[in-house]
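In the block that follows, a single chain appears as C-alpha cells, in the form predicted alone.
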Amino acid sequence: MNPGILSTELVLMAGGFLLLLLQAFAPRLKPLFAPAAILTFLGALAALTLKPSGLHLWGTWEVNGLTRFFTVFFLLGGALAVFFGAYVLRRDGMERGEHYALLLWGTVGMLLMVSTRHLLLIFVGLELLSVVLYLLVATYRRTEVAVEAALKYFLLGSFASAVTLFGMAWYFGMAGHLMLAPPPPPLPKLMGMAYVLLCAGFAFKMALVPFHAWAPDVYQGSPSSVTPWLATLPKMAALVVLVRILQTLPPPLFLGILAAAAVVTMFTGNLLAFVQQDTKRMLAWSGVAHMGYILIGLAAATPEATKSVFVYAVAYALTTLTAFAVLGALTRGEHEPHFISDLAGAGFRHPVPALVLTLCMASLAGIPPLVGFAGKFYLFYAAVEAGRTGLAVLGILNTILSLYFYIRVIYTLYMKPAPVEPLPDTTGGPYRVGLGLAGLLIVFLGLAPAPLFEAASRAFDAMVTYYVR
C-alpha cells in the first residue's frame, strides 16, 4: 500500500499525539502549542500532494477532486479556528495541548467522512468527530452553561448516532454490502427505511428541521474558541455524506421531500432568529436557515445546482467562522451571555472587529459584493434553471426576511450609544490582523468568485451525478 494514501490523516494524528505529549511533559512550552497545531494543519495540506488519485484500500478510499476540495477546506478552516481560538483560550487561562489535539483529530474524522462511500468508515469518522465535539463543547467545564450544552449535545448526538447506525445495519441487511451504491429498481420499501434513517442521522449534524433543536443551546454554551469550528466544518462533512446518499436514490423519491424540508428549514430558522437577544443564538438559528438554502440546491438536482451547493457551503462556513471569531474578541467572558445589545458603540471603540462583523452580517444577508451574495445568486439561479422557480422565490423571500436581524447587529454596532461598561477587546494586534484578512477574503471571493466556482466544478466532476431533466 502506498503510504501517501493516508498522508494527510497521518500527519494530523501524529500532530495531535505530539501536542498531548508536550502538554504532559513540557507544559512550559504552552505558548508554542497553537503555532504547532497551525503548522500541523499546513503540513497536512502539504502532504495532500503525496496522495495518488484514484480508488484505494480495496475500493473503499477515494482520492479525487471532491476529496481534495474538502480536504483543503477543512485544513484551512481548522488552522483559522486554532488561530482565533488561541487568543480566547489564553485570555481565559484555558489553553491546553489536548484542545488543539482534539481539533486535529476531529478533522481526521471529517476527512474519513468525505473520502469514502463505505458506511462503516463513514460511521468511524462520524463517531470520531462526535466524541471530539462533545469534549470541546465542555472545555469550560466549570461553567454551568457549557456543561449543560455539552450534556444536551451528548445525549441528542448519541441518539442520532444510534439512528445512523441502525440505518446502516438496515442497509446492510437489505443490500448485502456497506458500499453506498444505487439499489436495483424498484426500490424496496424496507430499503427506503434504511435511507430515511441514514438521512435523519446526518440531517442532525447539519441542524436541519426537525433535527435542529440542539443548535441554539449548544452554540450558546460552547466557548468562543470552539463555536467557530463547531458551527461550520462538521456541517460541511455531513453535507458531503448526505449528497452521496442522495446520489444513490431515484430522484422522484427524494426531490419533493427535499423541497419541503428546504422551505420548512428556511422559515423556521429565519423566523426564530427574529426574536433572539443573544448573538450566538441568533447565528445558530441563522445557520439553520442557511442549511435550508443549501437544500434548495439539492432539491434542484442538476449539476449546476450541486456545484452551487459546494460554493454556498464555503461561503457560509467562511463567513460564519469569522463572525463567531469576532464575538470571541468582543466579550466579557465565557460565563456571560453574548447579548446583541452589548455590541452597542463597538463600531467606534473597536473598529477592526466591528468592521469585520459588519462584513460577516452583510455577507450572510446576501448583500453584494460579498461572498454570501455570490453564493446565493449562483444557488438561486441554478434552482431557476432547473425549473425550481418557486423554491428560488421562497429563498429570496427568506433572504429579505433575514435582513432584519443581520442589519440589527450592524445598527447596534454603529447607531446605539455605548453602555456604561462597554465590551472590552482583549485580543492583540495579530488577532485583529487575522480578522482583517478574513474580512478581505470575504470581499475578494465576492468580487472574484471564479476560482471558487472552478474548484467546486472540479469537485463535482469527481462525483456521480444524480440529476434529472
Given for the second form:
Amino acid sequence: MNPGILSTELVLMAGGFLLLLLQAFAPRLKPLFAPAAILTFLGALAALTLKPSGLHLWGTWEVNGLTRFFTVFFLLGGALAVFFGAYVLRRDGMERGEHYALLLWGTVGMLLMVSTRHLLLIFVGLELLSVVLYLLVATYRRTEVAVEAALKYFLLGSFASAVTLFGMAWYFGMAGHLMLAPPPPPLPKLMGMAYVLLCAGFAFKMALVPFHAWAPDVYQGSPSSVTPWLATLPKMAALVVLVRILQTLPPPLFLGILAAAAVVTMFTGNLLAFVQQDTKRMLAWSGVAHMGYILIGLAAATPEATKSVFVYAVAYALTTLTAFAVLGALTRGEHEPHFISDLAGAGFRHPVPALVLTLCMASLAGIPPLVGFAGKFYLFYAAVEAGRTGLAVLGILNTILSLYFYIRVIYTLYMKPAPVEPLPDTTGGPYRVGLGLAGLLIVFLGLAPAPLFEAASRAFDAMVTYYVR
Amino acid sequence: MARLLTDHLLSVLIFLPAAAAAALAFFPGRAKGAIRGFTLAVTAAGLLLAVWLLAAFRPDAGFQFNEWAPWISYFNIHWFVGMDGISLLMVLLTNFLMPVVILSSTRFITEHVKAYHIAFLLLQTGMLGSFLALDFFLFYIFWEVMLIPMYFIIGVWGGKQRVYAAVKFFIFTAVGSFLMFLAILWMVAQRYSATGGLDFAIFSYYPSGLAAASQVWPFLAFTLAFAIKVPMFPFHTWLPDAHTEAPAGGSIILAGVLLKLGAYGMLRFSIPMFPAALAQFLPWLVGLSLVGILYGAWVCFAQDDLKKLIAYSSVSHLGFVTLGLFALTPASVSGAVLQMVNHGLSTGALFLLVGVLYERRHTRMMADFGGLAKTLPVTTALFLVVALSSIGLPGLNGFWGEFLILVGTFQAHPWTAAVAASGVIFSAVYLLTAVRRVFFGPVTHEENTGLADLDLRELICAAALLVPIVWIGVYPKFLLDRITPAIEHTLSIVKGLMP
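Next block, the form predicted in complex with its partner chain, ref. the form predicted alone:
Full assembly next; the chain just shown is listed first.
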C-alpha cells in the first residue's frame, strides 16, 4: 500500500495529536497552537499533491477531481476557521489545544465522507465529524446556552446517525454489499426505504426540512469560535454524500420528493428567518433556506445542475463562514445574545467588519457581483435549462422574500442611530485583516467565477466516471 | 498609452469612477475638502470624456467604440460594451449631472463625507455600465450594482423616514430585477436547447425568436422590472418616498438618471426582443402610460410638500416618455428619448433648487414659504425658467420632447394623444401654482425675510444645468440627429414582426 493515498488525512491526524500533547505537556507554547494548526492545514494541502489519482484500498478509497475539489475547500475553510476562532478564544481566555485538534480531526471525518463510496467508511467519517461537533459546541462549558445547544445537538444528531446506520443495514440486506452503486433494475420496493433512511443522517447535517430543528438553537448557542465552521463545511460534506447516493439512482426516482423538499425547505427557512431577532438564528434559518436552493439543483438532476450545486455550496460556505466570523468580532460576549438591533450604528464605527458583513448579506441575497450571485446564476440557469422553470420561479420568489432580512442587517448597521453603549469590536487588528481578505475573496470569486465553475465541472466528471466504469 | 486609452474608451469611462472610489477609500475621513475636490475632478474628467465621445461619435455608424473580450468563457460571457446614439445621450446626461451633484452636495452633506462620495462614484459606474453593456450578464451585473449605493444614499443621508424609503426602494427595484434575471436565464436556456450554443450577447436576441405564446412571460418579466424603475403607474409608489427622503444629490441622480434606465431598458430589451408579446400588451402599456400622465398630474394638485410634488410630476412626465416609446412611431420614440434627457435636466434642476431652499429653511412645505421672490430674486428667476422648461414652454428643452411625443402618438393613437395633451396643461397648472405659492405673494413667515440668495457654488450648479436646457430648446436637431438612426434601427426590427 502506498501511504501517499492517505497523506492529507495522516498529516491532519498527526497535527491533532501533536496539539493535544502540547496542551498537556507544554501549555506555555499556547500562542503557537493556532499557527501550528493553520500550518497543519496548509501542510495537508501540500500533502494533497502526493496523492495518486485513482481507486485505492480495494476500490473503497477515491482520489480524483471530486475529492480534490472538496479537500481543498475543507482545508482552506478549516484554516480560516482556526484563524478566526483563535482570536475569539483568546479574547475569552478559552484557548486550548483541544479546540484545534478537534477541528483537524473533524476535517478528517469530512474527508472520509467525501472520499469513498463505501457506506461503512462514510459512516465512520460522519461519526468522527459528529462527535467533534458535539464537543466543539460544548467547549464553552460554563456557558449555559452552549451546553444546552451541545446537548440538543447530541441527542438529535445521534438519533439521526442511528437512523442512517439502520438505513445502511437495510441497504446491506437488500444489496448484499456496502458500496454505493446503482442497484440492478428493477428496484425492489423495500430498497426505497433503505435510501430514505440512509439520507436522513445527511439531511440532518445539512439541516434540510424536516431535519432542521436543531440548527437555530445550536448556531445560537455555540460559541463564535465554532459557529463559522459548524454552519458551513459539514453541510458541504453531507451534500457530497447525498449527491453520491442520488447519483446511483435512476433519475425519475425521488425527483418529486426532492422538489417538494426544496420548496418546503426554502419557504421554511426564509419565512422563519424573517421573524428572527438574533443575528445568529437568522443566519441559521437563512442556512436552511440556502440548502433549499441546493435541493432545486438536486431535483433538476442534470450534470450541469449537480455542478452548480457544488459551486453554490462553496459560495454559501465562504459567505456564511465570513458572516459568522464578523459576529464573533462585533459582540458583547459569548454569554450575551447577538441581537440584530445591537448592530445599530456599528457601520461607521467599525468600518471593516461592517462592510464585510454587508458584503456577506448582499452575497447571500444573491446580489452581483458577489460569489453568492455566481452560485445563484449557475444554479438557476441549470434548473431552467433542465426544464424545472417552476422550481426556479419559486427559488427566485424565495430570494425576493429573503431580501428583507438581509438588508435589515445592512440598514441596522448603517442607518439606525447607535445606542448609548455601542457594540465593541472585540478581536483586534489581525482579525479585521482576515475579515477584509475574506470579503475581498467574496468579491473576487463573484467577478471571476470561471475557475470555480471549471473545478466543479471536473469534480462532477470525476464522480460519474466511476459509475460508467 | 494613448492607444490604450482610445481603444478602451468605454472601459475607461465606466471604470474611472470605480477606480476613484477605490482610491477614495484610502483618504483620511477628515480630509473632507480633499475628498470633495478629488471627486469633483474625477467626475469632471468623466464629463470631458463623454464630450470627447460626443465629438467622435458618427451618427450613422451604429454601435461604436465597441469592446469585446472573453470574461467567463465557461458560459460564453463577454465583456461587451458599445455605444449607439441612445446610450450616447444617456452617458452624456449621467456624466453631466454627476459633477453638478457633487458640487451641490458640499454644504448639505457633512457626515460620512467619504462614504457619500464613494457611493456616488460606484453608482456612476453602475449607471454607465448599464447604458453601455451589450451582454445580458454584464448588463444585469451593472443594473444591480446601482442598487446598493442608491440604497445607502437614501438610507444614510436622507430625511426622517429615510430607512423606510430606502428599504422600499430596494425591495421594489430588486423584485423587478430578480424576475428579469430569471427571464434572461430562461431565454438563454431556450436558445441553448434550440441551437446548442450559449449566447449572452444582447444583439442575438433582436428579436428573441421565441414563439408568440412563449414570449409573454419573459416580456412581462423584463417590462415589469423596467416599469418599476421608470416608474409606470401602478408601480410608482416607491418613488415619492424615495425622492422625498433622499438628499438633494440623491434626488437629482434618481430622477435624472436612474428613472431613465427603466425607459432605456424598455427600448433596449422589451420592445425589440418580443414583438409578438409587445403587440399583445401594447394597449395596456399605452393605457398605463396615459393613466400615469393624468394620475401623476392630479396627485400633484394635492401636494403641500414641494419635493413630493416634483416627485409626482416625474410620474406624469415619465408617463409621456413611456407613451412615446410604446406609440412606436419614429417621431414619438425620438421625442421619448429626448424627453428622457430633458426630464433629467429639468427635474434635476428643480431638485437642486428645492435643495437650496431646504438648506436655508429646513422645510419642504410650500406653506412655510411664500414671497421668496423679494429675498431670493436669482433663485426665483432660475426656478421659474426651470419650471417653464418642465412644463414645455417653446424655446426651452421640454417643449421638443413633449411635442415630438404628442405628434408621433397622434399618428398612431389620435385620441390617446389628445387626452395626453391635457397632461401638459395640468403640469402648467400645478407647477405655476407651486411657483406662486413659494415665490410670490406676501411674506407670511418672519424667517423668510433674511435668507441669503444663491452663492457662487450654487449659481454655478444651476447655471450649468440651464445651458443644455436652453441649448436643446433652441437647437434640438443636434441631439436628434444622433439618436434617429438608432431608433429607426430598433423600430425596423419590431415593425416587420408585429402581427
